[in-house]
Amino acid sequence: MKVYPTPTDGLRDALRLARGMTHKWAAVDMDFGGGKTVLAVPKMLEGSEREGLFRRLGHVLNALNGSYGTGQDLGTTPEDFTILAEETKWVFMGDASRNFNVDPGPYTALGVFACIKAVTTKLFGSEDLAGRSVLIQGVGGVGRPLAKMLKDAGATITLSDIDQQKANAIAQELGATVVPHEAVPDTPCDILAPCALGATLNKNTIPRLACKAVAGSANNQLETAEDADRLHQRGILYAPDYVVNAGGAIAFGMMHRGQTAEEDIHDRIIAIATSLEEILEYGEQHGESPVYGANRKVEQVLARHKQAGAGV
């Protein structure tokens, strides 16, 4: 749910996000399809207006008769989904068997954390984060728990958020520093972790980047396909976003199938790093952006499912 300049911008984002979801499921080889709900609102809604919107969304989902289900993401809350679940069963909330509404943020953060260690190993020959600098762009549902994990692992943390007051409060709690959101591209760090809105890596920001690698949870971090090559030409290692941010999707997918043991979920999420390592190695061997190897893996998985008649 987001305020867009025009409805067309919301539609464009929905198409980009739906494609990203298809790639995300395929990249982790889970046989779900791909789609995305975008609520393009004129302002951020509260109270009865917000509740009414989610109840109407429930009726739309019911009309699709199970061909699509939705889950929590940017601009929405577990409370929103509690309301939505009163109108439709086609909603991913966590452990339905226990009527348990789960926040996907910490699961996504766990996957990002595992991938940052994989990137650190690629860059420096060790996954040890002690003394490594990470700039987290966006300290919401994913960025905040990620910051805590990185701090506990000994990394030096810099935070940035459009909400400066929130960033300052979390920085004080964790002993981190804060930079203004407009200064993120110019701030030196080992790894930049975009954890807010997409399209932040583009022809204007990439020439300014002062990081060695990018690995974060934001969807559609590249504004255009050409931006992958721009990063590669600058020698900045890019971990494909739809691989790195798959933790929340994996957790909800497993819970949806009745696999609710936390240890099993954590193990499956941490295994994202192994897939990322293979993608990074492939990119290095072929002298190209890791995006191309990730896309090839997605295409292979989709082709296999189509051939098997899974309808992915």
Contents of the next structure:
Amino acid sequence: MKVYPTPTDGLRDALRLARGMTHKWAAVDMDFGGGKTVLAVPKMLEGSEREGLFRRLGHVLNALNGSYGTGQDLGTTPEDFTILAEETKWVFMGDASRNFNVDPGPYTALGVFACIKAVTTKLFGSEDLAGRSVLIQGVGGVGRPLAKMLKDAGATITLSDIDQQKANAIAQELGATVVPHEAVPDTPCDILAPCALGATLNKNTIPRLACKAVAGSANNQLETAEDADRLHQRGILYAPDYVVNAGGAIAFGMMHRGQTAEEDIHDRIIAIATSLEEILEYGEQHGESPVYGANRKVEQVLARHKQAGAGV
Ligand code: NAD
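Follow the form predicted alone with the form predicted in complex with ligand NAD, if you could.
Once more the chain from above appears, this time first in line as the rest of the complex follows.
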């Protein structure tokens, strides 16, 4: 759920996000297809207006009769999904033994954390995060648990959020520093982790970036396809977003299939880092942005599923 200038902007974002979701499932080789819901609102809704919207969304999902299900993401809360689940069963909220309402954020953060270690290995020859600096843009459902994991691993973290008070409170708790959200592109760090909105890597911000690599959870971080080349030309290693942020999807996909053992979910999420290492290696060998290798891998998986008639 997000405020868009016009419904057309929301539709455009929905198409981009749905494509990203297809890529995400294919990148981790889970045959769920891909789709996305966008609630394009004129202002953030509260109270009965908000509840009514989620109830109406439930009816839309029922009309799709199981060909599509949705889970919690940007701008939505576990409370919203409790309401949604009263109207439809086509909602991914974790597994019954955990009383549903599982927050995907920590699972996504675990995948981002593993990928940051893979990126650190590529940059510095060791996955040790002690003394490495990471700037987290957006300390919400993903950014906050990620900050904690990085801190525990000895990284130096800097936080930023459009909600400065929130960033200050988390920074105080973790002993981190805070930079204003407009200063993110110019702030020197080893790794920038975009964990807020999409399209933050673009022709205006990339020339300003003062990081060595980018690895974060935000969907559609590149504003345009050319931005992958812009980052590559600047020598900034870019870990493709849909690979890095697949942790929550993996967890919910596994729970949906009854694979609920926490250890198995953890292992499958950590394995994203192995896929990323291959993608980074491929990019290096071919002298191109890792985005191309990741996209090629996705195309191969989709072609294989189409051939097998899996209906991806
Ligand atoms: P969230 O809404 O919980 O948190 C986003 C945070 O970013 C908020 O604290 C918000 O104040 C902040 N923010 C908004 N605009 C900002 C700006 N311009 N600069 C700095 N901070 C800003 O969302 P989330 O669930 O943490 O997701 C973060 C991103 O990761 C989104 O792009 C989402 O689509 C993506 N993602 C999330 C998950 C998940 O499991 N939640 C999974 C995959 C991808």
